[in-house]
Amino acid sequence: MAATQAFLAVGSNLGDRAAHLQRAVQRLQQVPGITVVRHSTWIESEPVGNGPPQGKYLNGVVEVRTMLSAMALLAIGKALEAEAGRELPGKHHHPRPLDIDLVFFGDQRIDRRDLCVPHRQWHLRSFVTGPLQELGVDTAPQFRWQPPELIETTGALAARTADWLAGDCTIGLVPTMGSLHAGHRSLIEIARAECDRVVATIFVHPLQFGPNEDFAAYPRDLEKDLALCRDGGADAVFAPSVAQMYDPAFCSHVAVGAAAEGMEGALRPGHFSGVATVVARLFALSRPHRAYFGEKDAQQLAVVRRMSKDLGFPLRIVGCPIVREADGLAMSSRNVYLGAEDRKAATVLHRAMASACAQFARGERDRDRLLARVQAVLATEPRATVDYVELRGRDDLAPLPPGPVLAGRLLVAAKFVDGKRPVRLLDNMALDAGASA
């Protein structure tokens, strides 16, 4: 078996920096299966990231040839870091006596929880690119990870997530219909904080639209969406065509029960069956550990939770807080279609629910009086045509009987019609959110 050429970035900013680096080179040479070919000049650089105040690094790149695997070479590097006095696992961007990163391992591409080759940031760090060039590496054609990776076929999505699962990665899934905004970005950022890899999906799903709804007119801007996914930290974006998701013979649909009854389920027949069907298909293709949904579409969240439990998907459904504009309007892809006057009027949804929550905070517990308070505030805005006002169970959205309530969730839907096209907006608020929610 031929030896593999590999390049290791080494750095130190604690203690005798040069001695730490030279010792690391000597110890690498002593490991069976590793031959140190040469190393670059040691150069100084400022620390990267948002760590605490610390001294400059001394850095360089070491070229080796090895009979070991990439994972074995990584393990050797970690052992040398510990030998030099580094506490492992170490804090991100903190000072360290020795840091060893595997930059290149032949022409292999590895994307595991504990190892990415080529190193994800190698091309962004002059203290790596300069020493590589000194060692004769032509950096221009070298592979660069440039997330998010755009995936357009179901087979490619299944293959990518299978690789991540094989590499012990936890996967977070953020299903969307595109036309992304700061609310969607918050879902991606939450997933990024909790998972090793994050997939956002962009699919305007025809089964979620009724015959008189805005499927053709639903806003679409893939380039803008990809930029938001990149800024939020997504590793991949799955943006399939309808034909990719559903072949001509597709005939299996997920039936939904009590969670889909009333409210949107009553006004949009078949909508939640479409939601459940596409989400189940996305779960099957990507096999995520967690899936992230905004709480603005509270009934959808309840339907997905019920479907996931009933069908036995081994994942956690994560509901994420509503992201609002400064004046309280819940962010929605459809907000762009509001005319100027309707945009001002739409804040009545938030104001109405906040008013009832304030009553609840002051001791009001009667279901009908709380609902009446929401309706009274909504009635002050003639531009809003109210579809429904409901007070249901906070999490399962089960109907609440008349009388006192200990907790609950207010849900409202209304239409505004003076913009480019009629716009239906949804919003909701937990009773204990308070008047400032």
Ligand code: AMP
Second form
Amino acid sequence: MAATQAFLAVGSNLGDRAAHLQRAVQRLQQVPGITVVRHSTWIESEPVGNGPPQGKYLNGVVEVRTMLSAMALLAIGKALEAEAGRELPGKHHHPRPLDIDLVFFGDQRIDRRDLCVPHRQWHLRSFVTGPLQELGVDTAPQFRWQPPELIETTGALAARTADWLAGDCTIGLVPTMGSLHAGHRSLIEIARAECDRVVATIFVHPLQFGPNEDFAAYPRDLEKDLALCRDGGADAVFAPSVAQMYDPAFCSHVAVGAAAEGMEGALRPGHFSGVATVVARLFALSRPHRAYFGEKDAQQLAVVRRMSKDLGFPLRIVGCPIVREADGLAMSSRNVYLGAEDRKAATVLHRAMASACAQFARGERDRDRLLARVQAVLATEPRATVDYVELRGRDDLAPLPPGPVLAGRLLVAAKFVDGKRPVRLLDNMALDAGASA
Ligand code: AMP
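Now show me the form predicted together with ligand AMP, since the one above was the form predicted on its own.
Expanding to the full complex; the earlier chain stays at the top.
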């Protein structure tokens, strides 16, 4: 078996820094299966990241040849860090007597929870690129991670997530139809905070649109969406064509029951079956541990929760709070089509529900009086054509009987027709002690 050429970045900013680095080189040389070829000069650099105030680093790069695997080399590096007195697991960006990162391991590309090779940030750190160049490494052709990776085929998505699963990563899925805004970004950020790898999907899904709906005119801007996914911290974006998702023989659909009755389900026949079908397909392809959906589309969230439970997908559905504009309007990809006057008028949805919420907070509990309050405020805005106003169970959205309501969710939908095209807006608000959704 041939030895692998590997490059390790070493650094120290506690104690006798040069002695720590020199000793690390000696100890590496003593490990059976590792030969130290040479190391760069040690250079001084400022600490990176948002750690506490701390001293400058001494850094360099060590070239080795090894018969060990990348994981074994990583483990040796961790053992030497511990030997130098570093507390492990180490805190990010905190001072340390010794830090050893694997930068390159032959031409292997490894994307595991505990190891990414090439190192994710090698090309952004002059204290790594400088010493590499000093050792004569041509850095130009070396692989750089530049998330998000754009994935366009179902096979590539399944392969990427299979790799992540094999590398012990937890996976978060954020399904969207693109034309992304801060609401979508919040979903990606929540997933980023909770999962090792995040994949956002962008698919304007024809099965979700009725014959007279806005499938063709739904706003699309992939470049802008990719930038937002990058800023939100997505590792990959799955943006397939319709043909990729559905081969010509495709004929299996998820039928949805009570959760899809009434409200959007009544006004958009077939819509939730389309949603459930594509979401089930995305779950099967990407096998996420968690999938993130906005409470903004509360009925969709209830349908997806039910579908996932009924079909037995082994994952957690996470509902995320509604992100609003400063004036209370819930962010939506369709808001761009509102005319200027309609845009101002559209805040009535939020105002109407907030007014009923305030009544609820003052002690009003009667279902019909709370609904009447929402309707009364909506009626003050002639530009809004109301599709429905409902007060349902807070999470399952089950119909509530007349009488007192202890906890629930107000849901409204209304049309505005004076802009570039007619726009239907949805919004909802939870009613419970201390409600603020
Ligand atoms: P869409 O692209 O409209 O299908 O939305 C994709 C996901 O983003 C869905 O789970 C939506 O509920 C969620 N979402 C859309 N708008 C918002 C918002 N203003 N706040 C939070 N989540 C949202």
